[in-house]
Structures are given as structure tokens and as C-alpha cells.
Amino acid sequence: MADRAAKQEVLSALRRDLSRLESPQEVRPALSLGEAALDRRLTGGRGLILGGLHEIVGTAYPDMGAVSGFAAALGARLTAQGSPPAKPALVWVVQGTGSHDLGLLYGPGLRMLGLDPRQLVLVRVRDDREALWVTEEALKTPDLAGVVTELGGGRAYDLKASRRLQLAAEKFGRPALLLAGHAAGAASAPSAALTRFRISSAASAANPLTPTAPGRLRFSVHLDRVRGGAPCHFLMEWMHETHRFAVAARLSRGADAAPRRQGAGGAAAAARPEAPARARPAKKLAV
């Protein structure tokens, strides 16, 4: 009869914890993504609410690039906030020399996005288990950006854990941005987080001074998850010069319904060093 009493409030404070966190979001401070037709799109429709746990994930795995890419770039609009030199900082959380075969993070790449190598804190951790314990602790960190969290797609990321996220993003009023695989793998299990961004690579814009040469990035965003709205889909470009994103001219067209991998190689460069050429293993390229 004890057994049952625990449960049945293990029951009630699980749907008092749900209730709460489907309540309306307007109130929370809010990032402005740099145009309002995709602030709109998010929960509260006034951008990404700095206060939860936003999961970016990768259509399939070559994605990977183009998910470190549009991650940096809201790290950039993130530690734009605030005035120097009380800018805060960004807590990037990587597993050994980083995650889906990418490589570290490279400083002139980051800063061509926006983001200052100066004002990241990178943390490096043995497995998924520890990279969620580090970013549950580095939320509760006073006069932080927020935390870029890379897993490597085993089973220690759940319900559970997402739920734990959310919640000390919420007590705390930071973001956690949690690159979760991509959607082929474990990126694709319930969450609760407010936001699922899933990426895909696109070609770039046109380049006005050099046409054999990549213009601006562009980000395919299927917006899978967003709660208290409708999943929603935009093809979106960094705007270097303003460090904003914006929503590409030929998005009414579809044309990235199938996206080349120009775009994403483009991404890539720009977090992460130039590799060498190998050949990749075949069951890496087949999920």
C-alpha cells in the first residue's frame, strides 16, 4: 500500500511538472534570431526562449557539419549580448577531440561567424553521461550565454534526461543547445525540450563579387518540435555582416527540398579545421 502511495505521487508531481512546462512561454526573455518571420515561429513568437533546452539535430549524418555550423552561429548571437567587457561567455561541451568525426572547434572559423574564441569556455568529457551532468551543472554558472552540448548518440540522453535539462534552464534562465545526432539515430526520441531544429545542409548564397566562390551560409531548418506552435520549415542565412539570420528569397520556391552539400561543407569549414581527404567507412554514410 506504501509502494502504491509513493508512486501515485511520483504520478502527480510529474503532471504538476508537465502542466507547468506547457504553460504559456511570454512572459521569458526571448533571443531574437535577427528577423521577426522566424521569431514568430518559435515558442512565445518572439525567438528562441533563453530559458529551455533547444535540441539541433542532423537530418543524416553528413549534416553534422551544417548542425556545428547554425549551433555556432546562435552561440554568436548569445554572446553578443551585453556590453564589453561584461560580455558573457559560451560553455561548448565536446567528448574527446569532438563528436561525429568533425574534429575540434577552430577559433578563425568561429570568429568569422561571430563568435569570439575569447568568449567560449570549451569542456571536454569522456562520454554522453558526463555531458549532460556538465551542462545541467554549467546552467546553474551566474553571467553565461548559455551551453553547447555535443552527444554522441548513446542511451544516456531520454525523456529523463531532457526533462532535467529543461528544467534548470528554466530555473536558471540560460539556454542549452544540445546537438542530439541526427534524426537517423537517437535524435528522434520524445523529449522535452521546447525546440527541435533539424538541419540540413544547403547550397549557399550566391557569392556578388567572385561566382565560383561560396557566398553566405544557408541553413535547410525543418523546425520539428516547437511547443505552443507548428512544425514549420525555412531556408535560413547568416548575414556575416550583422551576425542575424535570415530568411533566404527562395524559400517560397522549395528549393531546398533537396539540399546539395555545398552549404554544409560551408559550415563545417567555418567551426571546425580543414581534414584530409580519406575515405569515410560505408555504414557511416549509410544511416
Contents of the next structure:
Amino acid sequence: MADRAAKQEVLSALRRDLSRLESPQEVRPALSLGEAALDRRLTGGRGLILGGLHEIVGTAYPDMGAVSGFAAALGARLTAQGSPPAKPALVWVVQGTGSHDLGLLYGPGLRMLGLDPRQLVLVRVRDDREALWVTEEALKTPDLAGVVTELGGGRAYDLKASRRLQLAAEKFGRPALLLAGHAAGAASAPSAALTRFRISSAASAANPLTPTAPGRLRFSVHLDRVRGGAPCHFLMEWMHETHRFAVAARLSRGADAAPRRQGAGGAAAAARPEAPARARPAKKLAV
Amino acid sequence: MQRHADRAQAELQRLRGRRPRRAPGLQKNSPSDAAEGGRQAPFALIDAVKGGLRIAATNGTAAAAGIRPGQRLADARALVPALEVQDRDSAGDARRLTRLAEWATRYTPWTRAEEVPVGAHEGCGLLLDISGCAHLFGGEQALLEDVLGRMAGMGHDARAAVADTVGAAWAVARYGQERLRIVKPGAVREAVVPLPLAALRISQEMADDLGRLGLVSIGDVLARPRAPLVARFGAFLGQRLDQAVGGRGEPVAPDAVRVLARARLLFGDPLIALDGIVAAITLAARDLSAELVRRQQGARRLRLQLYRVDGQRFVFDAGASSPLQDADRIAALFAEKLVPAGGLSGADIDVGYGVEGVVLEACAVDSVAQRQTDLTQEQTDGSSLEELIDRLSNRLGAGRVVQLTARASHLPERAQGSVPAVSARDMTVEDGVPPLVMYGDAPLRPIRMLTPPEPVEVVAEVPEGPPRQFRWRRMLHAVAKAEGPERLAPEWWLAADRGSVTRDYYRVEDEAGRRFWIYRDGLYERETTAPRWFMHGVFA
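Cool, the form predicted on its own is there; where's the form predicted in complex with its partner chain?
The complete assembly is shown below, putting the previous chain first.
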């Protein structure tokens, strides 16, 4: 097991070297997630590449709330730069249908998460084609922190569309976060995105004030795809006071996270792989 | 107001929007056809008025046989037993006339359609104030010929006249000898003197009464002392006389949109390709931009009109969140609407046989301070987000590009509103109270809110306690952590909240770590004995 992990580490180091060789002089601007352990695993090894397309999908339908939350947390981090008068805005493309029928974005809640609703511009679209068009237009806009786009699960988002967006994001140095649904199929579809985060809900951290109440938000994050890196899995905690992610615990690393998740899919909550780490004593934790 | 106002009036002698199917001879009712004579069947349109059916309009053959508008149908049939008739479609005529008036704004924005009075038997017309714009078309004569020529092309047999007053133009166009007449400035009186009294725009009864006094032409009335006439027939007659021979102004298009700056392009060859039309819009935008820069103004609302060869007009409105001067940005606002981009279909315009004119207008302007452009000529005004908002709003509709606003209400669904981003430019729409989240706690409000809240089946240990498990959207959730209640009372001072009950909100987390906002509607035993539960939002 450790052997395999070491191999993965070597492989991803090689991949990073390769990508650096391919475009020698560039140091692409990146957004640190707040903890080096996370940043290292992403393309480039320094965090989320700003000029790139990043997909965020849910493991199953009930995880879509967590998907929204994860995107909002990333958005909070993206918009946190800059001094108050000229804080960058975030365009959030919303769709009333598809997997996002969890209601409207709610400003007070976003604010408590760290994303200031005053920095949000919501664009309501009718379908995925419109969503992709708006995304591309918004990517061209300077003084914008990024674009979050909800897709409705139509056929419009394919390899070609993802290439277009990736190119636009790269050209203008602005990130596009695509909330691409939750189906298992979405996770295997070809795409030109730099990153694919697969999010599952995770039990919140212990609440120091009221033990029976939910605590800090946690997301179980599978990095299913990282260009120039290896898939891995983190339990990430969102620190809403400081707008950063922290690693709550690393449950597993490398590709061995993949086969386990196949069984998880449905509603059976107890069968989730990222249920408390203590439940699997056989697993060695390497932090 | 404008002493040397030239007014043109084209009278549509017979409006026919959609008759010809059962009356084959109708459309060919031009002077040349009249020469062909007898091959046309006599035909008339009729009105059902009080007292029976009356002729409203005739074709040439019927007119030659002595059938006149206003005649009873029975009398007409007595003259021409073979007369074919059809009901007049007044509403259709009015629609068509309105469209013609829209078309005529290609000449001047001060254009009015004269409504079609039910039962009236004289033709309806268009009124154009061509003050100061005749030269754009090569003079009054050329303008009138252009109007008549194009109308003939559309199938209308029209007459036209230019005069200093609306009244004189109206009279000369309808009762003059020529099909096209230009009354020289100051010669209004001579022009109307020989015309019959009906040319004064007075009722037939009044004309008949005057006739019984021996007054037949306008000249007869003008020669009489005014006071006794007015005493007998009312001030209206005096007003009409003044409007005909001058001395009293008459607005042509009082309700026209106030246009503050305008650029117009008319083409000899109609444009068919969308690219060409966009290029024309860009040219017009440059003209408009130059005008705005000269006045140190920027456009807030813009209107683009495309004139199709057959008289159809397309109107596009666009708004800008900041005063616009830049020609490219102005053009982009409309190009956005016309040209399909990124696989999205643009506005559905059918170019048909081509677009022959483009008019770009600024309908609302703001003053802008002279902007310093730097040496590189780059626009670095930081307005790019505004630009994006403008473009998206114009493309998708302003209501679909919004910003969230905070409202002073403790009821969650009322605490948030949304305003079009175009109008929310300064984002100071927040209450300013920072939300308090204790260290280590989860947010107290969800990130997505369901409107309306959805009912859930809840199992609770005690009726007033937190839920143990619940079923929402057919999925059973076992509650692992819960916090609450947070008690929110209805806003009883609002009429809408009469009869509402207190809600107890719980933040719950199920065993898989999904977090929800659930409330119990009604205090147990105080407000209800069987409280219902609702899902109101989803946490991250």
C-alpha cells in the first residue's frame, strides 16, 4: 500500500516536471486553498490554477448542497482578494432546473460562509447552452474573480465545450467553476478541465459550544482528475472566519479511493466511504 | 412654434390590408387600371352604421358608376345591381395605418396616424412634420415623390400635400386637384380658399348647415365676419379655420418618444446580410457617438429601428447602466441582439427583401464629464463588469441578471430580494450588520433557500422537540446533529401575515453529513395540535 502511494507520488512529480517542461517559462497564477497539503495535489502544485476550468460534481443527488457550498467557499476565497472598494465580483450562472433544484442562492447564508453577496452577480439562464455562452462571455471580463456555472445536465456540455471554456479561462486568466451535476456518468465523461472535484457531504466538525449541534463545514473531496497529478481524497474543513480550507483528515490517498466509492452511490448513508475514519481500523492513516 | 413648418400629409385614399381574395380587382385600383375601365367589377366596402348599411369606399369602376362613400347600400344597388360588397375591417385598417405610421418615421420621428373613425367615409391619413428634414431627401418635392412611390410599391393609392399648417395640408391632400401638391410658404390661404367646407375637418352636419346659409367653400366662410359664425356654430369652427389658415399651432405627434440624439442611415440598395446590417449599425453608432461627445452626454437608453423595404419596422431597445458614448459599445449592445453568438440564436428578425434604413436614437441621456483618454487610447475606466452586465441584460433581459439585496425583515424569505444588476450599480444595498457566526459553529443560515418551503414528514421524540428523522423528497434522513429551535414569529403587523403562526427552525445534520434547515409551523398546543414541518433550505 505504502509502496503504491510512493509510486503515485513519483508519478505525479514526473507529470509536474513534464508539464513544466512543456511550457517552460510560465508560472501560472494560482489560488492557494489555504493549506499547502491541498495546494500540492493540484495542477502546478501551488493551488487552483486561475486560468483554468475546474469541474465540481456531486457523488450523488443529496450531495448537491455540498457541491454548492464547496463552490461558494471557493468563490469566497476567490473574491476575498482586493481592498473593499474594488473587490472583484463573482458571476454565478444559475439554472432553475436539473440537479440544482435546491432553491435560490441565499445571501445571508452565503455571507456567513464568507462569500459577500454584494460581490455576486447572478445570471439566470434557461438551459446549458445559454449557461455556457454566459460563462464564456464572463470569462472575458476583467476585474472579475471568476465564474461559477450551474449546469442542468443537458448534452450541451461536452468535450468540445469544455475545451472552449478551458481555452477562454486560460487566455483571460480567470477561473471557471463548473457545477456539472452528480451522475456517476459525469465523473467519467471526457473533459478538458484541469481539475475535477467530486464532493460528498461529510459530517461537520465537533461544535465546541454545543456538542449536539453541527460544527464547522466539512466536505469530503475526491480529486478525481488533476491534470499533471494523481487522484486523491481529502476531508476538507472550511474556516469561514479566515476564508481558507484546512485538511481535516486524509482518509486515503491515491487511486485506491476510487474502487471504494462505487458502492456508495445511493441513499444508504451508513455505507459511505468517508464516514468517520475510525470506522475502518484496518486503514493506515498517513498524514 | 415653428413658423416655417412644412407639413406633409399623405392621404391613403383606401386602406386595404387584407381584402383582395374575394375581390380580385381591388389591388389593381390605380389610375392606369381605371383607364383599362370596364374589365373591373364594381366593388365597394360597406359599414354597418346606425340606420343601415352605407358605402365606405369604392373602387374605380363603382366610382365611375356614381357610387359615393356615404351612400346607402340600397341606393348604390339601385344604381349598380351587380355591385359586389364586403364589410370594412376597421380594426384591420387601423392596424395597417399604425404600421404605416411606424414606417413613415423613417422620414421624421414626428409622425402620426389619423385614427379611423367608425362610420367615417373619408380616407384616413398620416401626418408628418417634415420641418428641417426635407433637405435630407432632396427637397419637399423629392420627399413627397419618395413617399408616394414607396406607398404605391406597397399597394396603396395615396395623395400628398405639403403646407405650413396641418389643416391646410389635410385639406389640400384630400380635396385638391393634384395628387401631389406643395403649398408655398405663406400661400396657405390661397390654397384652401376654393376647397369645399368638408376640407375644414368639420362634421358633415355642420358643413350641411353652413351650406344652407349659402356658404359652400372655405373662402365663403373666411370672407364672413368671425363672431356671428362662432356664436352660431361654436368655437370649434373658429379653431378649425385658424388651424387651416394659420394662427393656431397644432402638434403633429404630441406623444412621440422624446428623442435626444439621433443618427440615421438610409440605403439605396437594401441590406440583406446580417453582417451588413451590423456594419450599418456601427456607422450609425459612430454618428450618434460624435453627437453625444459634442454635447458631453452619454446615452442611458437607446432605441434602434430597422426599416424593412416593405414597410415593416423592427424596434430594439437597449439600456446601459452607465452613460455610454463609445460607438463600439453602443453598436455592441445591438449587435448582441441581432447576431447569433456562441450557438445562441439572436433576435428573430426576418430581413425579407432587405433593410433600407437604420435609425439609432438616444432616448435618455446623462451628462458625462469629458473623459481623459490616455495616450495609448485604451479604455481603462474599469467599467468592464458594467459592460458585461449591460450586454447580458440586453441579451437575456434585465430581470435575469440580478444582484441580491438584503431587506429589513427577520423572516428568512423576506430578508432577501433581488434587483436587476443594471440598476444596482452601486452595491451599497446591504444592511451592514455583519452576520455573527460563533467560532467553530456552522453558518446559521442556509446557502440555498426553497421557495416555497417544502413539506417534510418528521418523526420527533417529543412534539415540541427537534426532529429525529425526516423524509424529504422521498428520501429518509436520520438526524445525527441538531440545533434549535430558533423561534421566528410572523410579522403580524403585515396584513399578509395575519393567520400565520410562529416557526421553530432547526439546523439539522443527517448521518451522511448533509445539513438542512427545517421548521415546525406553529407552536405545539398553543397554536396548533398537529404542527406541520417544512424544509426551507440547504446548508453547505
